[in-house]
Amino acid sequence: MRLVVFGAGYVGLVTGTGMSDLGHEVLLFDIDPAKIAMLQDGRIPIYEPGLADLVHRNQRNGRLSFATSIPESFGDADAYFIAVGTPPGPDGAADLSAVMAVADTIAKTAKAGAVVVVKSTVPVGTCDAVQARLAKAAVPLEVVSNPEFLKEGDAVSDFFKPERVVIGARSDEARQLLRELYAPLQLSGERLVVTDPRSSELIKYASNTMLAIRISFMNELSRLCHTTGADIHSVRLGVGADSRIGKKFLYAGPGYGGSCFPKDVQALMALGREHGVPMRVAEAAHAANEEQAVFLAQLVEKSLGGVTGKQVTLWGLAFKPETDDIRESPAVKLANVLLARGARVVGHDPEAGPNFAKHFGDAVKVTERDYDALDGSSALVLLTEWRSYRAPNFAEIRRRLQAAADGSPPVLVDARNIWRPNEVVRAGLRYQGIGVSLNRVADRPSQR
């Protein structure tokens, strides 16, 4: 088939270079001029796994194009992806300016029947308005959901082995361009989910927004930890030994972030007050997560005795590990707190430390090698789980921290929990993680 794709972002190129992987010849386009110009270049916007070596070769091959106008030639194109962003709005609402935007650049564009294929996470009813937007089209267009579920640093794995591919759409025809759309993926099982386009849409919310809620439950269950003595792993482990609730998703940490979990639930939350529905559960998961934010910036600076005129060093600056993508990332928040109490901050991470030095600016120093950024810093948080830094020589972090001016050992905070206590206390250095208590240093094996 020939496909157009609207949107060189995250979503837009994973799926536009999946989509010619199995066969497609697609068109990516963007109205970023700098963004096509480095995609033709060759070079990737953006750090994803697997993602560059997959864009060359279709490239090479000729399936994969990148423009900022469309081609007369694809004006008879079998579908049109909508795959740009939905940010919120100061209501948490999300902003759907984009999308219809490229709803009336494919009612120009279309010069035979197509179908409209909405992959952006859009609020409940957004379907239909493309549809009404699209009557203008001098051809007949069909408008489907078809959310993503792409994770970042795993998102081309996602789509060449999705769990479910969700098709929200009307007519036999729409669902059977899809079914062949998508074939490729099905040859091990069937992982089709056809429903009608609103269902569709609401999938995408309620599945990010109930795994936001269990990351929430689980560090506001960290921080009764810390109040009473408990001990997270071991709740961890005795609550998702219950076959009903499972083991994914139990983590106790600094708390979500990306460019889809807080999103996603502010705008579900929206979604309910506009419909008069308040979606409680979400607005307690939203509160939880912003807590726990303010939780970690207040453990760093307990365990420093104050953060004024301190260096603090952070590992690990983007939201999760495998991107390079600091949106709302943990990082960032924690950054913004020490540096507003008087801190200074070093940072290191292996993909993010530019889009984190462009941030924040003179800011903050972020270093090239990881060690490098422990010079002169009273403190060390980890904040994101790479592998690098799952086994880290605690002897050289002793070495390179400074003491506190009474002589007491420089202090990790583990805000992922990953590293053993006993090791970091026997190489000299104090160890304090996400609601594990100072007094329980076992030489238990890591939550992770």
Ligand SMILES: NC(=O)c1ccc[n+]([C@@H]2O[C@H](COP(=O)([O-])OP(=O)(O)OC[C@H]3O[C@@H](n4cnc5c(N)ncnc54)[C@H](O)[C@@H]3O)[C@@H](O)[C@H]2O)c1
The other form holds:
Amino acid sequence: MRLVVFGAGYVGLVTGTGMSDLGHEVLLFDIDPAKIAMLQDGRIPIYEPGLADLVHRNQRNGRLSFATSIPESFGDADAYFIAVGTPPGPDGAADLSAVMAVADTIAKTAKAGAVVVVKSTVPVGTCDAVQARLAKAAVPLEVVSNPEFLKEGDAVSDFFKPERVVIGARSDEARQLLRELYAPLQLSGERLVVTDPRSSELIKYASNTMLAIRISFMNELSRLCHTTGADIHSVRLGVGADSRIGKKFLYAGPGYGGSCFPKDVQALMALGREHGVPMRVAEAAHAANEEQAVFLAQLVEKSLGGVTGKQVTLWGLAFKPETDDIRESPAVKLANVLLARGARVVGHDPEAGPNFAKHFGDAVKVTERDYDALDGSSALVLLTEWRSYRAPNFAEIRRRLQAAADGSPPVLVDARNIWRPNEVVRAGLRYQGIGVSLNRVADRPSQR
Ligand SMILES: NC(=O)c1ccc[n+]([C@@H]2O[C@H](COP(=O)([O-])OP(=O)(O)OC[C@H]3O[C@@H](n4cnc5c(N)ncnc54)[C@H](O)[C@@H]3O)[C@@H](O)[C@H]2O)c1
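The structure above corresponds to the form predicted on its own; please give the structure of the form predicted together with the ligand next.
Shown next: the complete complex, the earlier chain at its head.
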């Protein structure tokens, strides 16, 4: 098939490249000329494992191209994918201006009946609104909801081995076209959920909010652990042993971040308000997440006896491992608080350093090497559990960090609970985890 994908970001680039690898002819369209020039040049604007090789292979075989305008030859494409951003507006509701701008472009360009596939995360009713907008097109076009569930850091593998593909369509023809597109990814068993567009749109928000709720609940419990002396590690193991609950997404930490959870939870809250059905559980998850960021900043401050005039090192600047995405990352939130309190911030990340440096400019320092970020700091805060941080040389960390003025050892704030506290303490450092009871941590293994 001939496909046009609008938006060459995390979702569009992975989807378009994946579709070209399955044998389709794909044009990736973006309004950002710098991004398109990079891609045409074979440079990948984001870090996503496995993506560069895939892009290069399909560029070489001529099935994948990039443009800032739609060439005549793609006027009769079989499907147009909308994968542009839907950032939060001032009230948290999704800003649909990019989606609607793309709809207008499609209406002007399409020369034959085609399916318009909305991959962007959009509020219930958006596909219907896009359908109405396309009424001015010269040819009939049907809008289908097909939300994206890829995980940054695993996006390529998620594309080729999706746990589920949700299709929200009104006509059999559109459903059939989507079935055909995704058939090569269903060889080991069908994982399609076929429904109407409105249910499909809600499935996406419900899924992200459900995950955010689990994280927020564990984070609230971790705060309760701090005051009661319980240990979040044991609580997680005990709770997760119930197969109805399951083990995943039960890790306490610095709070959820990224380009999706914070925005999608707030968009669902806004949708509920709009329809007079308050989303109380989502509201609580959002509030608990905000509180966790405050709690973490207080933990760092308390461990150091105040941060003013001190230097703090952050390891892990991306919102999670294996991505360079710093949108809503806990590191950005913590750095903002530390800077406001008069601390100096030095950061390191295996991939997200340049994005963090660009975001903060001269206000922070970012180092190429992890240990170089420690020199002169009084504390190290671990915010993202990259593999390369999992088994560090604690003696070297101790050598690089500075003891407090009263002689107490430098502190490691392990906001992902990945280190063994006894190892940290043996190296002459203080250990502070999230929801771990210090009088019980001596010999327990790390959380992950
Ligand atoms: N990133 C994720 O992990 C993820 C996962 C699932 C769903 N989503 C959803 O997918 C959508 C895209 O997310 P993303 O992370 O890929 O965003 P992104 O910010 O990485 O990319 C969006 C791209 O769209 C381009 N764009 C904006 N307006 C355009 C227009 N009118 N025409 C063409 N291109 C335009 C931008 O230049 C940018 O390159 C969002 O709705 C998001 O919620 C994201």
